[in-house]
Amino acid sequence: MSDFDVSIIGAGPAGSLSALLLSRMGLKVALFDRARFPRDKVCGDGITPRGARLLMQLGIVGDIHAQAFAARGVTLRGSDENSFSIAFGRDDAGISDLLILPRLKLDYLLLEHALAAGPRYFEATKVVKVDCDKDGPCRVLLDDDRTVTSTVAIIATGAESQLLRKSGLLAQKPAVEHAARVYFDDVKGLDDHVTLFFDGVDMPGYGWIFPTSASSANIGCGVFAQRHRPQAERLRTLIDSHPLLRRQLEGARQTAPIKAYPLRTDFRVEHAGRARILCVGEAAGLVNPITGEGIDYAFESAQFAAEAVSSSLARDGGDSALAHYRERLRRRFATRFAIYRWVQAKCLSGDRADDFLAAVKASPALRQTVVDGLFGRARPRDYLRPNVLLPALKLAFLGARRKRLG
């Protein structure tokens, strides 16, 4: 017999939601994290409407909404002269806001809700390896040489790949993208919109201003393709030189150091796990390669994993959990990620940002699809409508033509 039905390694959003869901399903759950919470996590801090919708279904969005800043639209900027705003609008569940809450607070809130459901929590406990064969339990080896056993294991360790490699889930360290963020108080000119700016940044990528209150903001940048220059250095250069940031940060007070962080955007269904070990969230490469957003993917993959594990434990002792989980991921994300990577390569690389923003500004249909795509509501078929697909193909053609002309 195993000590637990499920072991979950990592108590961030994906791990905590997995623990919450599985514990509510009546399973005996062990949750491990090497940190003591509250602990900081470097991030853009945004919860998309899609992520908020799942939290609403779980009955926990109220606590988060009470502490978060609710953004109701986005401003896209190519320059002082080329800037426009778009409201998010409500989805069919009545959700419209992008919730911005620093991960220091968000992750602690999610963990508290998870622990209220009753898992056994191993705080400040490092897992060094997870092993699982066909006939025996999953063995979770701790750094103090203890071993905890469970029928199924879920790994939710984010971009950190050491445990995945030691456990035979990755053959080598995966390529990662990088972003950086910093916090400021007394920021000028904030409203109820987030700002994404494309001027002065390396493409494909963007800079952002995400208000965390009426006068404070998470400010950052990311380049979602491999580059050699450190992201923290890029962000410092933007803060010192970018015209929008210089205006809004005049007299502002930096309240935290600039920190860079890796992003795994390499999702494939093969990264979902092996045997009775499942990988959720960024441990499966589930980060949007255009925006770097991963919280809603963490939530959704946790839900898929919990449902697959619960039904499989009841049916066949957990043996079919991975197959069902992989199929849910394939149906939900495979086409989306193929589209995201095409858009990144064909429409947002090199000098195409101005053309992209001009096309978005000119087309209401493209404008809405871009907003829905950026913030988690677009479906693959939305990208295939003629009034969306044709402008995208035009951008790709112009980019290819410019490349040929040198």
Ligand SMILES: Cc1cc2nc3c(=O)[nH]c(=O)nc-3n(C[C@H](O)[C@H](O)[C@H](O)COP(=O)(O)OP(=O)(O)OC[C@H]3O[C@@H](n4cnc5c(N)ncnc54)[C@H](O)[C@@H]3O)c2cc1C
Contents of the next structure:
Amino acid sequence: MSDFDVSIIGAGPAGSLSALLLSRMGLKVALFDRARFPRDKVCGDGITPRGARLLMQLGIVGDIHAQAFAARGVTLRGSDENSFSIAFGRDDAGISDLLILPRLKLDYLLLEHALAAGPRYFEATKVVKVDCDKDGPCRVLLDDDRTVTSTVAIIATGAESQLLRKSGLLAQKPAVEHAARVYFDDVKGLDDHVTLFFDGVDMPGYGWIFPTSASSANIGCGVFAQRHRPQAERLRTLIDSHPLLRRQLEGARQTAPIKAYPLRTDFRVEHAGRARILCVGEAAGLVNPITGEGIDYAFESAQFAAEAVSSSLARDGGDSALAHYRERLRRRFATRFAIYRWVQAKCLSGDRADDFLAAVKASPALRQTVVDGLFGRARPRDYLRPNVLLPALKLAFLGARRKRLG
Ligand SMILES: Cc1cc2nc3c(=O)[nH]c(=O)nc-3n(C[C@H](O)[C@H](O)[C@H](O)COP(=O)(O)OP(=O)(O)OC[C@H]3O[C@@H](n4cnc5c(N)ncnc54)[C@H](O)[C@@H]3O)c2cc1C
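Structure of the form predicted together with the named molecule (previous: the form predicted alone):
Starting with the chain above, the whole complex follows.
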């Protein structure tokens, strides 16, 4: 007999949503986080329309929407002639906004919704190891030497991989990407669009301005290639020297220090878990390698894991949960991640960003696919339409030729 049906380690978006769903399904859930909430998480703070849709389906988008800044479109900036805006457009549930809410607030709201569903919460409790073999329960070892047992365990510890390695889920430290952000008040020239800029940043990567209100913003940059770049220093330099940032930040007030944090974008179905341990969100490497967004992937994988765990507990004591979860992840994400990695390597690396923006500006079909792709809404078959595939292949070919020539 176990203490709980499910232990969930990590109460970020992936862990809180897992706890909410499994508790609502009537299971006995333990939720652990080493932090005391409200706690900060270095992030761009953007929840895509795909993420907002899932929160709406769960009936918890209301207070998040009420506190967030709702962006209606994106401005993409390269050289002067290749800078333009695209409206997000509504999806079939009528959702059109990118919601921006600092994680200090978002994660606290998500946790409160999760706790209202009734899990037992172990606050400020670090988990040092999860052991799970074929026949016995999963043993969750806490840093105060206590052990909690459960039939299934879900690991939702984000980009921090120590627990995964100690529990035999990763053989070595995974390669990570890097991104940094800072907050400013009294920012000039903000509107209801987020800005992504590609000039002056390390490629493949981008800089961003995400308004958190009509006059404040989360500003950051990231490089999405697996080699170390000190993005905090890079962001400082951009703030001091990038023409767009200098213009918008003239007279603005920095309200928090620049902070950087790693990102894991190395999703493979093999990272989904082991035995009766399932990894969700960034612990499974589920972050879009082009945009660095992972909140909606955290939500979606939490939903897949919760459904797999609850049906498997009823059927075979949790033994088939991982196989079902893996299959859902494979069907939903394997092809998409292969496409994202191809686009990143062939169309966005080196000095190709401006050619990419020119191609996107010229083609309405490509524009729509880029917005849908940026926010994870595009289906793999959308990329195969001739008016999307042909410009992409042309870009890849031109990029390869330029590289050969010099
Ligand atoms: C600079 C930057 C900008 C980003 N911008 C965006 C964006 O705009 N939109 C977007 O969608 N994504 C963005 N991301 C990615 C996003 O932040 C992550 O993908 C997301 O937080 C993943 O959620 P998660 O629940 O998997 O993990 P996390 O949010 O990292 O939560 C993990 C939790 O686990 C806890 N934990 C860790 N180890 C233990 C342990 N041993 N015991 C107990 N608790 C533990 C931590 O305290 C934490 O609360 C950005 C990332 C960075 C670095």
